[in-house]
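Take a look at this one chain, the form predicted alone, written out in structure tokens.
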Amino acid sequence: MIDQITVFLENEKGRLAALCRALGDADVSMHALTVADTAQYGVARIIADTPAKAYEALNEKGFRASLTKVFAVEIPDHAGGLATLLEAFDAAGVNVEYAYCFATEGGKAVDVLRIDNHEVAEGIITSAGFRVIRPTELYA
């Protein structure tokens, strides 16, 4: 498993940027984020090259992060090969609770995937013919 950054965020403007900026600072490179946002507020999730240094700079910034443990899963980058994955998850009834992707060299993928049962998991991804990435081969 690896760490990613979780990030609540005003829904105002200028807070993303700002998010960005502290990162930036510190000299944290993101390989991924996404963003879901309501009305009020906003939940950035991050997968960084250092996670705890982006964890710490963003908490002296005031925002409020957490790591979170999370899975990064090697995909097939064509059509059908998270649905292949998220299937066999489907199968054994494990509930994938959120995923995004980035994309990677080689005809590679990878998702992000928050799974409610982390004993079984991975299991479940190396049955289904899929690659758990270790963090050592995806921070710098």
The other form holds:
Amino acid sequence: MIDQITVFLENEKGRLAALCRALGDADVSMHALTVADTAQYGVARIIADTPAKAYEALNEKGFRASLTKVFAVEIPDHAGGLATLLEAFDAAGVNVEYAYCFATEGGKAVDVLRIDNHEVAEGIITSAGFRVIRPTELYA
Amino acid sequence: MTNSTGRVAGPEKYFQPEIEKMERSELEALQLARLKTTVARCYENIPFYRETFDEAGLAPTDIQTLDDLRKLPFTTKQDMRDSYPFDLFTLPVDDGRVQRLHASSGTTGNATVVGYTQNDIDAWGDTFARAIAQVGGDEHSILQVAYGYGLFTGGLGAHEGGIRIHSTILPMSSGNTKRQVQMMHDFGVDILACTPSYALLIADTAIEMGFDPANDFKVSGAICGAEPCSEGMRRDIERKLGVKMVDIYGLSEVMGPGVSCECRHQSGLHVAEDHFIIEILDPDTLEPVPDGEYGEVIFTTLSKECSPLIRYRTRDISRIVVGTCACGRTLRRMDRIQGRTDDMLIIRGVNVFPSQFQEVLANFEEVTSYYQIILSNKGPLDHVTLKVETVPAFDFDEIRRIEDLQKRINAELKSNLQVSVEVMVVEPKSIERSEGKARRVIDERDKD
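Can I have the other form now, the form predicted in complex with the partner chain, not the form predicted alone?
In what comes next, the whole complex appears, and the chain from above leads the way.
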């Protein structure tokens, strides 16, 4: 499993820019960024090459950041690839909190999933024929 | 040193046991004698009181029992403003005996000015010294005064208390919080006196600086007043600093902090009844309410020489705590201030005090003690937004957790206050921290 950086952001002009600048200044490179937004606030989820450094840099700058364990799964690049994986969770009655995708430098599609029951989830991913990406493949 | 909340242990301490534990009959005789002197002094020296007494057809000699107090006219904040600056003094300001002046901020009119003779200052110091003893302090203690010094009565009131009980005083005033923490640690401060919100800021700053004040610091008592403090906030201060915190009450018009103060049993604030008579009246009818029921707090000063007050309407809402206290003091207790008739918010026709928001939030461990209430107009109805910050341990990665927290706080407020509130989770430290009185309410409603 990998560490995702989650940041609570108020819906205020320039907050996302300030977040990215803080990471840039700390020499952290992002693989993926997704923002879930509500009327009042947003939650930014980030996959980066150095999550621990990113976490530290953000908290130092006064951001409300935390680290969350998520699965990064390599998805074959053809129609229905992700559907097969999600159906496997569905069949096992396992709930996926959220998911989003990004591509690696090597052109692989990666899906990020938050699932609370780690052991069960890992088993489902593997038996459905998918590969869980290790931290070493993403971290600098 | 092992530590749990409140290191104050051992036998009960008193600064003036002969007064604090006086028989009620004896105390009431003392009150009556002093009341007669005060009334005569006011009548003879202050035209305002002579006029109001004459209008009511009263002479000072009509006061023969404590109950006769109820015949006397009230004094209001407006009366004090109208007497600006010195018209309610019994002495000419340049008489040689007026040692000091304090004044309220006067943001909504003339300031209210109060003068003190040396006896007034000493009596004030005595009442604050009782508070110092209540958290275990004495002549061996170091007292850090982090109330603001100046026209505000907090700083110098605490300072005089330290003088009377012969503590070693560290007159920090408010501000420069890191230095407050460093000196508290390096000097081995025993007792902290400041507003509760500043005590919390000092505690949080100490923790941010890498200290564990509950275990690393010698400080064992905190005397906090000048603004409302919920039980949750008190527990927070006690746990983070490792202290016993007592709530102290006072207002500059009447004297300053020390008019009443909790003992370490924290079950009501013992009124300095040798210096003040407390009444609790229905604010509409101005008739007394039974003990235990809430009403407006009225004080009559008994020993003040320069600026005595007769039946001063404080606008503060409290009640008498019924029964006797485990500490052995016979001085009656008033409850913590429920609100101010001035601070009372009228939201969609419902009377609400900011302290009620605080009490509700204290039950949610997911949020910090900092909050802010914003009132605005949204269409024809009042709209209430409550800003809260979550604690670092709160997992906000799943939005439904944040939404769930908002819903639960909202439901709790709705059932306690009968007011619907938009709960807004904001980023850490975005709610203003305060070095004095925290600004908890922002009213953006149209005034007409």
